[in-house]
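What follows is a single chain, given as structure tokens, in the form predicted alone.
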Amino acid sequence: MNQTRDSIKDIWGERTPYKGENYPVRIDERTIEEPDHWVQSACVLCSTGCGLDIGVKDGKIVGVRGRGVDISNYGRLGPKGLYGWIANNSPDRLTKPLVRKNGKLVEASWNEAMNLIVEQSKKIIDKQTGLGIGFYTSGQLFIEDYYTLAVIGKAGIGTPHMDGNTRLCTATAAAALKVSFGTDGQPGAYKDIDDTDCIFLVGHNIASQQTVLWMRILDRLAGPNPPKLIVMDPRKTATAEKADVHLDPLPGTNIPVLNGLLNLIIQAGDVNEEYINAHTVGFEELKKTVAQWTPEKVEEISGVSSEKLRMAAHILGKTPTLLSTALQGVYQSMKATAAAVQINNLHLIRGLIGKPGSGIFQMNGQPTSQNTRECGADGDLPGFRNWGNKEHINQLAKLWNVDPDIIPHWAPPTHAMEIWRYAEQGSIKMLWISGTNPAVSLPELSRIRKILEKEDLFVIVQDAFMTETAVYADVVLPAALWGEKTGTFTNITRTVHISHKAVEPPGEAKPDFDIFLDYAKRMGFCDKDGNPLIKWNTPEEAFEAWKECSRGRPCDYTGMSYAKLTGGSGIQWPCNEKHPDGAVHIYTDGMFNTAIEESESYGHDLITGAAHTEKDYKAIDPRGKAFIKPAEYIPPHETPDEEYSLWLTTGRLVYHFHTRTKTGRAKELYDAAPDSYVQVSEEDAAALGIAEGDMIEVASRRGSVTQPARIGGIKKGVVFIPFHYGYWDNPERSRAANELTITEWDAVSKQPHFKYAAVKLSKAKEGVLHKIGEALNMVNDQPQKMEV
């Protein structure tokens, strides 16, 4: 066994101080025999995207090491990175698929579980279109697997009824990027940190969520000439207690905050007026709107103080470079897209983007959400297209050969807070579910079993393990996981990564690439000359029709290759003629795609997300300026009241990922964090008579969990659950944060409302409950404690 440090308790490792150029490169690793040999990938465990190899030993994952060639983390990795691969080779794989018969799973053959799918889909196409047919993906396949199905979804059944869980975590970025400049894709890179001198986290507790990202930042606190840092969040994070100014909002208040602190920037002067002029529209309109958030208003309405306010305002407005990110802080909240618009928009008014040390990440949730948004698998079209926009239809049109009458573009494409009404309502009669866990993370969860368990919803649940989602299933499939096939994704910086395949998946689990391409087969797809629709049948081949589509658009892939992708660090988009080994930064010279001819939307009104025409946007089109978009302040729809007299808000643990269908089959991480908890501030404890460890019910109006107290490091009035945590390992006791949250989402993004909703505490029964609390308390240990 090789372990370059124990990452369970030491998260960060050792600090390498720096500024600059050369970050230093620290190899982590943990591999628990010897490899024979190593196979290069990235880790799948976060939106970082770290480059690392997996360690194999007699066709066996034996361990990780980092790249330290990798651009993205030279060689760094996290807890996660360290130890998520252990789950590959978890007893409990899926190994065969499965099917229904008299209410129970049954193990069946390849070819019963596909042909009755395709039964199912040619019945429901016959009786009602493709429109009968929905598709809830993740944010965790691979380009080749996201491509394919987004041609099978939109050319080949004609669906607008696609999207992904990155509905649940990225769908924000994405809207708040079309909205100030035109398309998706991040202006920011990592080496941004290398070089800035302020950092703003904006709902973001990167300590825990991106812990390699986190490591670089402490590594740049710790060298010369740090940069400052101001952190946006209701709780004392490992984050914000290393802030310079800790900015601490009550749930769902984003808004006044970010327009006190536009406000006190443009009062005191601190703006580009070059920069606004030349390269963006709007300005004016946000002066007028955020003149009235004054430090005291602010602090009535989000309980930051005027001091805090005015100290955070004083760094941003001087700061000559500005580093910005946003997280779900910012996109599970109330007016989400609204909030997250004026981050960028702090940016261009100081003219800090596209240079630099001035970038911004509008971060992802997911290792490959950003993947699932440019290949069009969330309901938006490949390549950053415009559904509005006809030629864009035409583009994919004559690209895939097929007529653009069957691309939908009729209406926006169904979001999937949409497809799980429509099937709620009956009008989706086949759900096909991948790489995902809805009855875990989705919303209102008693809403969503039921809709699973609907008589005349045919559910299909490609997964490689059997989750609290799959035991509904009509057909379960087995999937390969990371490091059983061969694909790419991109991270959050653009960069792009491939993983090639180091061990064969268990049993017949098969790669979810063969399964779309499978299905697309025995459903007899065609183009307009009768021939097959799927024109690849490798990953590779996949790529290289992927690069054919992002030909010419923002995400041009068109200068990489599966060989150039091998052997050295990920590689930057857009990669092409003009950029061949990529580019650092994008909006370099202060020109964005808002062109009408360029856009991937019209857009739409920020407070009500009605979306506007291709007539509003002709009259408005700024030619490639940046839109600057002001906001004004909404309250929750939901807030504490005499009943439900508490905020709650959830989130991440560091050493876990969604609904630990992975990361819960590592003992190590499993060991960290076992079980669910509820945060409470010192002072509602004290008068709610909760002490540590004591089992509380925490009930809203749509459900209750009991979960063991904790004390501390969090704002009064507010309660914290992280999302985590579901039934498969620990049926008996209601325990899933999402049986609380509300089913509401944000009007342009649809992303839905995680961060707020209103409930109750009261100490649960004496009993068996109380000796959970107990037996927790006991292996809790300090990190745990600290990273919430």
Second form
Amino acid sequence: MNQTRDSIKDIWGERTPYKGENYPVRIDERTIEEPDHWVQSACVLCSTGCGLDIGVKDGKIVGVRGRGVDISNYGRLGPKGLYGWIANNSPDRLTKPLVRKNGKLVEASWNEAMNLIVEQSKKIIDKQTGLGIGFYTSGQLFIEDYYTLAVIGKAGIGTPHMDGNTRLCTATAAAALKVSFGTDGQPGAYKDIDDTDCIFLVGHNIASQQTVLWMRILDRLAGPNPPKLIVMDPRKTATAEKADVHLDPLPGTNIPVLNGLLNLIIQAGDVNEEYINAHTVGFEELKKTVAQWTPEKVEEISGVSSEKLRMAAHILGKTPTLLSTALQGVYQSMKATAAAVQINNLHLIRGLIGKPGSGIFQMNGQPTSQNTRECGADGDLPGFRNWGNKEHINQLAKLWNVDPDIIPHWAPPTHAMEIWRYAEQGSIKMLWISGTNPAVSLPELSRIRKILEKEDLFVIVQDAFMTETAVYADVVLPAALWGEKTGTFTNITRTVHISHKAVEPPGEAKPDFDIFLDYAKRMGFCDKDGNPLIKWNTPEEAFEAWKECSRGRPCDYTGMSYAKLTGGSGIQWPCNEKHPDGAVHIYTDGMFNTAIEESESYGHDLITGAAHTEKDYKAIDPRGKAFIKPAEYIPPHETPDEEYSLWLTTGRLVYHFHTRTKTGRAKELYDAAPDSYVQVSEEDAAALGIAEGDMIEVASRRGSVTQPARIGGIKKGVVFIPFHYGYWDNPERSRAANELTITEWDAVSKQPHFKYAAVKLSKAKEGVLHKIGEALNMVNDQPQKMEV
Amino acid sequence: MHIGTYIELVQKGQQDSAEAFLLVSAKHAAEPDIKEMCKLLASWSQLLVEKIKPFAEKYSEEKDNEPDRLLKDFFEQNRKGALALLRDLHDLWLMANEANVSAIILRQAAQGLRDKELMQLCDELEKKSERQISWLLTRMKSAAPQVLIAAA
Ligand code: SF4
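Show the same protein again, this time as the form predicted together with the partner chain rather than the form predicted alone.
Now the complete complex, all chains and molecules, led by this one.
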């Protein structure tokens, strides 16, 4: 065994202080045996996308080490990266297709399973057209999988019902980028951390979520001229502990706080008028809208002290460079897109974008969610094309050699929550779920279980494990995991990595790519000339096809190849003739993708989500200027009252990814955070007579869970439950946070609201549950007050 | 002058819109976005009713008794089934358009009278109804194929 540190105890490792160029390399490694060879890949356990090599011995994965040449991590890895691969070797992998017979899932051949799927598909299409079929995919697959799936859905079946778990984690990032800059695509790069004078983390517990990015920030904080750090989060997280200013708003009040900051900055005259005039439209509206948000009013609504707000505004207004990030605290909260856009506005009015040290990370939750957006597996059209733009549709039709009318573009694509609603109502009859676990991750789980159980819904689950969702399937397809297939994916700063196949998948498990290809063949999808619609057979051929689709679009991959991606670092798109080695920043000249031919959307009403039309857009076409769009404040729809008197917010832990399907199968990660809990403030705990470790029943209008209590580190009136925990390893106790959450979503991005719900707490009855709490307390030696 | 009558018509139109949005919100509460958005859009109309009040008083002499013809024409049957949502949104859309065009007409008169405050109010009326219309249209467009083709 070789391990460079115990990353369970020492999450971020040793500091390598620095500033500016040449971020020092630090190779993190953990192998349980000496590998006989190493295979290039990147980590798929968060959106950082760290380059790593997979160590292989005798055809088995035995460990990983960071890639020192990679611009994403310079060799570093966090606990999930260092341990997550263990899941690949888990004995409970799915190795054979399963088909439901007489109510039970029984083993079947691939032939039998696929024929059944094809038979069902054809029957449904016959009766209802493609509108009877929905796809619900993941933020875990590769470009090659997503692009193939997108073409099958859009040009084969012709269904607008294709979305996925990325709707829960990343939809607002995409929406906010489109609103401000015309298309998706992150303006900044991790490199901005190296030079920046100020980092503003909004609703983003980066210390826990993107441990390797946090290492880079810690290294800057330990080096010369450290950046100022401003953190906005209702919890006193490990990230917030390091902040110069910690703004702690109540759930649902991001817009008042951001508007308050913008107002102070404008009042102080800290805006870059030259930049505003040359490169933006809409500033006057913003000025008018934020004017009412005095620090006192912000304090009244959000609970953030006016003094702290002033301190933060002073720093943000004066800093010569600024790096801002946003994640679920913004994206899964009230008026998510409108709030995320205010962060873009901050950069636009200060002219801090597209240059070293000044970037915006509208973060993603999942490692490959950027690719669902690029490839069109989340409902968007491939290559950031605009469903309202006929020319864009024609480009795709030409590329795929199909009639433009088969490509669904009559209305915005169906978002995830609506797909589930159609299934609930019975107009979607087949739901194909790949690589994700909605029975734990979606809001209001009792409702989701009811839908999955419906007699008239044919459910396909394609996964590596028997998840909480797979148990409801009619057909289960065993999928290969990362490391068992080749493909590419892109992190939040447009950096594309290749992940080579290191080992064979277990049993009969197959790569998602092969499964989709097989389906397309069996369905006989054809182009206009009767040739097969899907013209590729290998991942590399699929990548080449995708490159063509991306040609000339902002996410231009045409300068990349499997060969170019192999051997060195990941490469940032656009990578083409103009940028043969990729581009660190985009929008360096203040020209944005807002010209009507270019833009990915004609825009929305930020409050209602109403889609603007081509005609509306033509009237304002800013031809390359960025949009500054203000946001009105709308209070959350469910607020604490006498009965349900506390706010619930949900979130993530450092040791787990998503619903623990993989991280829960790595013993060390499992043991580091074995169970869920409810975090309560000291004041609320005292008022309710709750002691550390007590088993507490937390109830909302939608369900209830029982959790051991953890006290402290959170604002009074707010409780927190991590959302990772479901039932596969503990079916005894109701504990998934999403039993409590609301079925509701942002009007623009359609991302569900996981960050607020009204709940009540009461002590659970003594007995077995109490003991679980005690046991948990003993194994869990994590610092209780500093939330990671 | 008939302007008083027209102001009352506009006011009644907003009052009816507010009620109709609330009706649809309650009736289709199983659609979370409809439930909350219709409540919000109802609150816009309700607020406008209040804002029109001073003008209704100001021009109260200038009116006759032309009967209104808005809400009663809509939502008469209690529709059920998959089509109901689409039909109800369609009715809301018609009402919002009615409100929109009356605001445009009223603004002409406000301009003739050089009543700057009334002009401003008309602008707000027009803008708000445009936003209502635009949301309704978006929602109907996305619901239509599923309701008309795939639903039982
Ligand atoms: S930071 Fe993210 S990508 Fe990097 S090793 Fe950790 S989980 Fe993997």
